[in-house]
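The chain below stands alone and is given in structure tokens; this is the form predicted on its own.
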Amino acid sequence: MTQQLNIDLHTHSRCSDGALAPAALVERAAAAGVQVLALTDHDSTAGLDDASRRAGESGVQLVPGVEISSAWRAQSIHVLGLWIDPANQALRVALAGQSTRRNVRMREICAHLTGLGLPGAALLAIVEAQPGVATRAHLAAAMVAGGHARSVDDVFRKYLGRGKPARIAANWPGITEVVGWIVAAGGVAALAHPARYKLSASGRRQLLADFAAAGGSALEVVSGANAAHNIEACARWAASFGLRGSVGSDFHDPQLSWNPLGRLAKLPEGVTPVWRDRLV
């Protein structure tokens, strides 16, 4: 397969914090000219069956995927699992554990909101009624809808961001453990949006070294609205650590203009595509 294919290996559906049902996501991708699509919901593979059925009808090649939250030096790091076997029992158990971690954290956050005079119990009920895994994006949307903040950004600035009163640190498993889950499920572990993590140059190099040592084999070189200099930097990192390159929009919502489906930049020359020898 050549790099000229329209490929997107990082998208989200309503089964995590995306706006569209899995089938609708596939339809929108097909309409945008995407030929190879990965559904990579946060810590969930619940949407893959519906997405696969619609992909077969739409002529889109679906890559079964997941985006798993992990920890590295107290920072949350996201690892994409591509070409996973969603029926793998160990992976299913691991993702169930992730769901439990999310639910516990959400209850703690809402308890803190109650202590701040906000209707934490009512907000928790709204979040838990949403399809898919419970995320802070769901909570922020509920707070905006309830008139408790002007915008999602406002929620994070006032309540959920680092150092804010309802901030609860996530208790994610280490990056080595998460990469192990993906590899054991037959998948390829790709580090998601590496330019977004707030790390020093030396810290980023150590993260990449640890990721590669754990069995990670790819880096998301093209991600969403990455500027050209970010793509160039990611390409250099991939070469330095012997990692293949991936491309992904991180698409969540049609109303967000910064990461539309079907309009990703191509991998830079010299970067080995993660999909080499994987597509049919």
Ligand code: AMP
Given for the second form:
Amino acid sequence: MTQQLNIDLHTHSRCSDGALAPAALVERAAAAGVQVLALTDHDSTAGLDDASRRAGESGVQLVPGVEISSAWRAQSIHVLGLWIDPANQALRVALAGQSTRRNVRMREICAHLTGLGLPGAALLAIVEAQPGVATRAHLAAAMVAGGHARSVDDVFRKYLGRGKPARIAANWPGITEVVGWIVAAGGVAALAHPARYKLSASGRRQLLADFAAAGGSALEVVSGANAAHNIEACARWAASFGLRGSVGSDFHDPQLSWNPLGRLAKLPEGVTPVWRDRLV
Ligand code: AMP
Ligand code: MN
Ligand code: MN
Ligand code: MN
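Let me have the form predicted in complex with this ligand next, following on from the form predicted on its own.
Everything in the complex follows now, all chains and molecules, and the chain you saw is the first one.
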């Protein structure tokens, strides 16, 4: 069946590394025509109450979500939890653990920056002063503001990205454990941006097999501005592994050059929507 609704199941607010407060994000999405919206902050559900309140006022259906960082064979893999119960006690404990892992990693990264001659302690203080979970995006923004790099991309290219001197692998829990948290909290686990991971074809198949075996039920088939060939590949992978399809912008900031809110491609025909049986 053709996708009728304007749906976006992957967005960020200030509770992680998004630019907008949760209510402002909902308003902006509503103005852009989004009818069903998931707030999926990195390892945090702190914005869901505010988002839900504003969604009620704006006529948007809010899907309670989260984007959890996990590890699979030394890679960081992001798993979206959709329709989770944010009050689930085990999930709350798990996300508190994620926040601790983020804080530990941030201190290690900043210590490395100090070793490289940058003001690591001052940068750490800036990141720790912001209210949401600590992400590398916050650190990158602080480094740009301090004149240590020209842009966020520049920071990742020089310091924080794969193989760079201040790259610290966080001690994320395995993907099977993370999928388990989501399912136990009543949610649906969807693998975020599956085309973005650096994997061989056989590595990707193994990841998808492990994800499905763990109880994962969907792939993000339409992910932000991903090109048509990625959408087709993701649709094929979903079919091969018996997974449903999701649609998400990964929206962070209206200032970025392409604003995907309300303008995502539709889920291709033949892919079972992750929202089937879930939308009222
Ligand atoms: P973290 O979850 O703490 O590892 O932070 C990674 C976040 O940094 C991602 O969710 C992106 O939003 C952001 N980011 C921005 N630019 C880049 C980049 N060039 N490489 C990786 N992450 C980036
Ligand atoms: Mn992010
Ligand atoms: Mn992600
Ligand atoms: Mn995201």
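Take the two forms, superpose them, and find the largest set of C-alpha atoms that agree within 1.5 Å; that set is the rigid core. All values reported here derive from a predicted model rather than from experimental measurement. Positions refer to the first chain, counted from 1.
After superposing on the rigid core, the C-alpha of Trp258 is displaced by 3.0 Å between these two forms.
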